[in-house]
Partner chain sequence: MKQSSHGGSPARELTTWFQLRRWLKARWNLNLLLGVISLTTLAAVWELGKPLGIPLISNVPPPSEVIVAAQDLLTSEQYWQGWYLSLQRITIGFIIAQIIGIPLGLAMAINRMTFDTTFPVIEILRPIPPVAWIPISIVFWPTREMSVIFIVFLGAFWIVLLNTIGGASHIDPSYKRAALSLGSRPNDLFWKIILPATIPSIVTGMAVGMGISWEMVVASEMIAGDTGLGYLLWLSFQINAIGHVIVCMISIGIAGYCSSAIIRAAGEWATPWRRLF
Amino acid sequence: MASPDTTTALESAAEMVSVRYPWRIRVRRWLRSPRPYRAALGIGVFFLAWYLLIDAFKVWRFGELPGLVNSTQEWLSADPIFGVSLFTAEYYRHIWTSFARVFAAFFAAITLGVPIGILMGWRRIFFGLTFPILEILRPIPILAWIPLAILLLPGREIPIIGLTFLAAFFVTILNTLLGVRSIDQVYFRAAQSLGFSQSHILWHVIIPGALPYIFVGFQIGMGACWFSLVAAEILSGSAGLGYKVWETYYYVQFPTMVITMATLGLCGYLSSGLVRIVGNRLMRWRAKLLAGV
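Where the form is predicted together with its partner chain, what structure does this chain have on its own?
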């Protein structure tokens, strides 16, 4: 899963270097360029197509889908027909449930995954012992684990968190491993010849060297978390956004289904953004390095 995104850490660092102007100048420049207007055009066409295909003309099967006007009204209504809108407590209860599950699983995955990944990259014997197990388990889709998770883990809540955990866990291990392997061997030799202890090597060579990859892993892992959370909630949940998507389908409350989907997208986007911001903060030194300062 790692390879296509390996460049993103570098890119985001390079972006930070090139963007040094104060935000006011940046906004002014952005407004003068054609980009915001083109973006508005694209998004406008998208919503117009939604409106025309579904609300206005009900073309072919599009007539079955929830319309733009209906969904927006439902979302903004203080007294929604199907009980979920911006002004109802139930909406925030589902968001909170999903967020709590994702973050519990994500933090468990990174606290376990990063040390295991570092050990796998650093210690050859450990690598030899664990890598075959990882390679056997990894191709199995996370969603295929759902029955086993329900069977193995107690309660209703822990299987869902367990599945979400698993999704981020493999990605974190693999990216940390790649990150440690990507460090130039010369650094290790230099550290050894300068008399670094093992813990010094860990803190001053391995962790900073692998950090960009680790954060790419975190970003992919966060996406994977939301992805498997939805599936787990659909199949065995009783609350949460994924459960709500399925429930609204079941009870034919289609406008609420669209609201929930949009909310899921927003939550996924925000949590990935959070990981990216933290990563950029922690890797400021890297931006300087790339700028040649």
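Having seen the form predicted together with its partner chain, please provide the structure of the form predicted alone.
Lone chain follows.
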């Protein structure tokens, strides 16, 4: 049995580790929770079903689809049949091109969408002027915007970014608007009675109160960027993951098509995870701000 001095020393060492390496504590907690194992089980069931339906039992309805074994071999091959794998420069060129377009469109969407959403939720006159326009434009599919984007935006790259921007833009505005509308009016009346200026109300009431909704909108907007990017790259691009999906389908390179689709999903997952991490960090700032620390 450990002595009290030994126990105290161990507790002190654990506290020092938690202070110096907080990420290690979070990783340990995550590994002790059931979340990673449930995720691994769900992914494993998906790949097992893919293998059984196509590779093992060759179910007729899935006969034209590439099997798990062939797709994995192509992805991991140093000399792939169709020229795209983890070991080829072309693979990373498409990934980098899509990432650059998505993040350019995403930052443009949040730069414009958040101020507009705040004004719509804060000022009734602005809401009355802009909300009908938003509701008319928002349901229009991304594919319907392609001719206008090509006509109005110069070059080949800017129309793709513009089309990718639209989906995240509308999502960001609506979530920001919802966040501002969710703030209790008591906080506004209290701030006014304390003599807060409009800028102080913005920074100390509206932004902290709406921040959770804003970051939910960012996560949804990032996903919207990826699926709208695919449509834009298919019709207007010459590189990128969306363009590669269409090219591989056109040339009947189905294993590479599956590889590209899986890469799209992984890129979207990592991008949303990055937004979630930033959001969690800023939520700490919000909690301190609301607590008056």
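These figures come from a predicted structure and were not determined experimentally. Positions refer to the first chain, counted from 1. Rigid core here is just the name for the largest C-alpha set that superposes within 1.5 Å across the two forms.
Asker: So one rigid chunk twists against the other between the two forms - which of Thr111, Gln73, Arg93, Ile43 is right at the hinge?
Answerer: This hinge corresponds to Gln73.
Asker: If the larger rigid part is held fixed, how many degrees does the smaller one turn between the two forms?
Answerer: After superposing the larger part, the smaller part appears rotated by 15 degrees.
Asker: Can you read me the CA shift for Arg32 between the two forms, rigid core superposed, in Å?
Answerer: Its alpha carbon moves by 7.9 Å.
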